[in-house]
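In the form predicted on its own, a lone chain appears below as structure tokens.
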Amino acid sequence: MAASLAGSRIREARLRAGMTQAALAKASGISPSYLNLIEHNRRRIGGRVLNAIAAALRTRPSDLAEGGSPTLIADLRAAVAEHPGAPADADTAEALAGRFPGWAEFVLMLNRQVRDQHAAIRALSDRLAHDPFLSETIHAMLSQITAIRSTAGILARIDDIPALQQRRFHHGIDAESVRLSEAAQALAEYLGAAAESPESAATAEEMLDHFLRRHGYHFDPIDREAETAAAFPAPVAAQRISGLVEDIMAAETADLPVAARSLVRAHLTAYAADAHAMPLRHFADAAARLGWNPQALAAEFGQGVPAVFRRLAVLRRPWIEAPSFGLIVVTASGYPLLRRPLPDFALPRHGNACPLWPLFQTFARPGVVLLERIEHDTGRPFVTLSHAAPRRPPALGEVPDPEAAMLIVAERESPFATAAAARPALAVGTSCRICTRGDCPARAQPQLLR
């Protein structure tokens, strides 16, 4: 415990109690001079002195020697890492915690609803950029309004225009009139369902993400079940563990429409057979044995990396430590076909990432694990890994199908930041449509956001 923490309670202690110095040192058979070390944080004490102290204060040595929770302690130090040059050091942080521990809840609360609320203006962002319902419906609305007005320009140009044709444009101008207040009142329920529901969802895609976010993007019951399949034959395992994926989807996926369901039962069945290959313990002690080395965890099980990154994307429970992993995998042309988002490192939904995130730079070497640093719009620095592999054998002159995977983590709990350490960052974005770097030579498209 630091020095700091001891020191600063028995002063307030002493100044509770209403003692002076001089009359404290002699209670408890010290000097003065030593104990104004003490209480100014420069000199450490226990055992004796701790406890003559306490007593003389008629208070426990663990009131005074107690510092703040260690866990407090360290989620304000990561705050204070997620904003460059906040004026704080490892010594305030551990003196908030342990004087003012209600002060550092709040504080923290404060910092969690910032974080929250720039997640969803990026989410939000990102979903007016890419919604195919909402695209679509503006684009049909804008069509509508150019025919009523071009129908209409010309009936208010041209005085002399047979009846019958007369006739012709105005059940264009109703009918197109008709279709425009359709689509507008669509327009209208869906953003009042988006309003209501956060978790309202337009296309399959985003029906998968969210019903992954609702379970944490882990299945324990199918990891429980991975590991007591074991001691079966493999015929009976592989039954057992398809049972319980038909289960889960019986349950949870039946108002789902098909296209949602067929992603969520491919992703479950992918799931499984990763929990089959690595089962959850083994996986983790191998992992924190072999320092996370995806390559070195893929010989170890007989897999390969795509696999391993997405069981060390899932590997972080409340009982197994673990670095916090994001991870996406792309297609070719850059759809996103699994997303993982951390809460610092939005995923864009429909494509149009950054392009200079180091996962694209695999597909043109292919079956190599590249290591970078990067640091994101917001300032925060990340390390990442990316594989790019064909996502199934290609036949004899047949082109390779290839998908693309990057792993993603804070650097402060990057578990490779020493073999990063020597390169220089990255600047990237999410897309250029949310991304603030105005400057940037890869920008595609404009700033939504300014």
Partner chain sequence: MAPAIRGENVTQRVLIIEDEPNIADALRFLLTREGFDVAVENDGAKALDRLRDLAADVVILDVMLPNRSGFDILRDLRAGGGTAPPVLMLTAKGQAQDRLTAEALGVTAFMTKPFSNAEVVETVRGLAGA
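Mind sharing the form predicted together with the partner chain? What's above is the form predicted on its own.
Shown below: the chain alone.
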């Protein structure tokens, strides 16, 4: 019974208020022994006594009287039932929901995440084990490798092979190596296509990536609305923009899990705020006029450099001439918070980025915009602008929680190429696993394909 726990809540509220039982009893007009019975859930209370106790504790009677929400209790019981053998008693769900509703919600949230992640793992595992294309292709590749290995072994170790047989072996190796190349190419294309397919997204971050890629990383309706915002009073404009965010959420994210929806909403909200503060055409004109200088743009619009980086990364449209900027924003531990890759500059999804990227240097020099030339291990030259700043202003005595952002642009279309020209190019990659620079002193992991 929910009401049976009112006593426990009264006791907790009294202790939080720093009152003795005697003091609360006196303030409520009841005897200390009666209050003692109430606090130990041995007396039901309501009406006048409850109101008096609540008034003495400066709280609402409902905060003391109401038990946990029936939905919360039912969800907790269902969650326990999903884990046979868990050392939790379904009968105490009511007590948890009633006394610690926040913790109860937290337990349910963790349970949902565990369930979602199990489903994602099962889906990935199932795909690897049962995907007919993968299975067939790998089988074919192993057969081709077997033929090449056996034949090459014979040619390398046996001298007296008849000429006709030798020719057969050479032709065999030639044919099998062509088939092997084709199979490997087909596999790479298949895996590449799978990575692009929304159905393959297994984590909330991947789902956000798919969502952003599908939209080309920009949201024209939000930008259009933001450009007309000046015509409305500020609260109305903000409401119209947030209404658009909700429209997109409702139309496009209904099928996504809660965690992915939350990431998409956070991204759209930040995008809308940027669009509102730096309306597209106005920003494009200013960018061209100020030589794409992020600090000058930040001053012009009264925004921070990180927001200007985000805006530059989505500026190019069919009707707006702007360089194609890539962008990555990472935490101090290197975890990517935002990725906007370029076609020829992949960005790692789960951290482990190249430690030589200039953006990591900026953590030691927050606030500085660092201009560097880099050469990717594909041989292509880029220019980067990097900047680190606290994610939010730290309170007094609080350790800052910095993030660093790196804006990337191909050198051939970089508006900063001249400024960067005098600098030697840093040799970098995407991440150690796929980087081909064999002699890199910063290598932290072996190359995957070696």
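Keep in mind that what you see is a predicted model, and the values were worked out from it rather than measured. Under this definition, the rigid core comprises the largest set of C-alpha atoms superposing within 1.5 Å between the forms. Numbering follows the first chain given and starts at 1.
Residue displacement note: Arg281 has its CA displaced by under 2 Å between the two forms (rigid core superposed).
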